[in-house]
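Below sits a lone chain in structure tokens, taken as the form predicted alone.
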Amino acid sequence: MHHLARVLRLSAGEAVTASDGAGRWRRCLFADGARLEAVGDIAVVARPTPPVAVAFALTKGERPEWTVQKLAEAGVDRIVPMTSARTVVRWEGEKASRQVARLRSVARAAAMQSRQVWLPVVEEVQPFASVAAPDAAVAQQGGDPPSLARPFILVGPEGGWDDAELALGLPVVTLGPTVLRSETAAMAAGVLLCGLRAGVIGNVT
């Protein structure tokens, strides 16, 4: 309520759409004292499928907070911070507890701000030998265009994935022509199969 009276600055009577983030809404008008008076029905909205994902890895800075925000906006279902083999950024112990817990109050805002009735799954920092899942495919150029199926798309660190990595025998899936940064490929992930996902750019098979 802070937010909606003292950021957006609402006044009585405008109009406001709540939701509980696992699918649910229902319009509301924000009344005097701060407080929100239903005034529709509750609408349930079934979870896109298939359930698209991306896992990047851990980048300095502040960049991995602007990955989950953008995958966040993008309609990604579960993001996945990762380490690998030439990942520079490691989180341990209280600091990933820390770093996660902000990942995930990022990905809620860019959620509430994009106007998603569905929030994203944050998970733990994993090693990318547990997040290699069946469904998944790494990013690296030269590859096939992505697809739905395989909605799961990892993405590198700056220095790429080392010849283990490659040698699990992941598909490979290109982001296009050009080398991209981590936290952009990652970004360009969850664009790719969100869009291929709605419908607004067509899927290979």
Given for the second form:
Number of protein chains: 2
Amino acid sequence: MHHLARVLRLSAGEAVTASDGAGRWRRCLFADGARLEAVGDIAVVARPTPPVAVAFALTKGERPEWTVQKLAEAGVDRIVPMTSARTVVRWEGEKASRQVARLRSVARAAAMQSRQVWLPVVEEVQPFASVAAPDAAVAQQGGDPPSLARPFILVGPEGGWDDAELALGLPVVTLGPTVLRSETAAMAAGVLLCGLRAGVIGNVT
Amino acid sequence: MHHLARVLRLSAGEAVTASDGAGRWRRCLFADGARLEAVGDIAVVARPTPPVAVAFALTKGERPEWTVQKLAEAGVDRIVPMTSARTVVRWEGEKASRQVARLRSVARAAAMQSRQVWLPVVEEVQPFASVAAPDAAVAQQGGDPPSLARPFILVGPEGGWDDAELALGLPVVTLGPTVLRSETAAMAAGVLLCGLRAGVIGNVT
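Could you give the coordinates for the form predicted in complex with a further copy of the same chain, as opposed to the form predicted alone above?
Every component of the complex follows; first up is the chain already shown.
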């Protein structure tokens, strides 16, 4: 109500779309300036398939928030803050909980602003070994083109992956022709996977 | 020399790749800690074709710098800061020159960091009417998939394009399935055009 009345400054009677963040939405009116009145039926939007996910190695300063904002905007379903052998930044204990709570708040706001009816999940910080799932691929120059056959891309820190991490044998995907900063690579992974899923771009033939 | 010695902290004898930013590069050694000694031949890299370009409506705060950094990293050749009917931010006179000089410095640093041998061009701030070239397309939800047939994408401000701008009849391209912030859309345009050009992604069939 504070957001509608004070931030968006809606007038009484203006239309609002309300969503539960799990695929349902409904048209409402900002009734008398103090409450929402539901009008029309509840619409249900199926979750896009396959689910796409990006894990990103922790970076300094505000870059993790920035990364999560952009991934949520792009439409990534699952976002995983990650530590790896060459990750310099560490979030532990109290700090980790606070930072992850902050990232969840950023993801929620970004998904709402980009008018999505499915909220992305932001997971707890996890080490590379726990994140390296069978459907995952690691981002690195010279890899294969990204594809929905591997809808989960892991983006390493500025220092890259170490040999032991690469020795795990996950497929390697490339995100473009240039060397990208860590946070730019994460964003590119989200744009490419969501673009492939939506049919905005295609696979290389 | 300051950058090599004080920022990168190279030791005497370390290898450096030097480029003129116009396609030529050469291996050098950081000789006695105070100068570069050229070793090996001059290599020439052809400019990627077609040239890709992104124009972006001015945004507040540090977002134009951020946008230029990401576009340069992605490999965009020409970056155009733009004003449009609904652009709130204005850069005029002295401020415009200072800001464009700053953007050029950001682009140069980003292209070097991503190890590119062609530096992007950052143009002066121009109004939409001057930017709307025959090979350009405007970014908007519901448009066609991006393609190299239109290697120049114009990204509007948060408020979108006005009717007169759309009435110009430029083709409309979509950058993904969600509504993106202005700076995110610019970045997505760069990633998609450079990815298409490099054969990392393909056109929708």
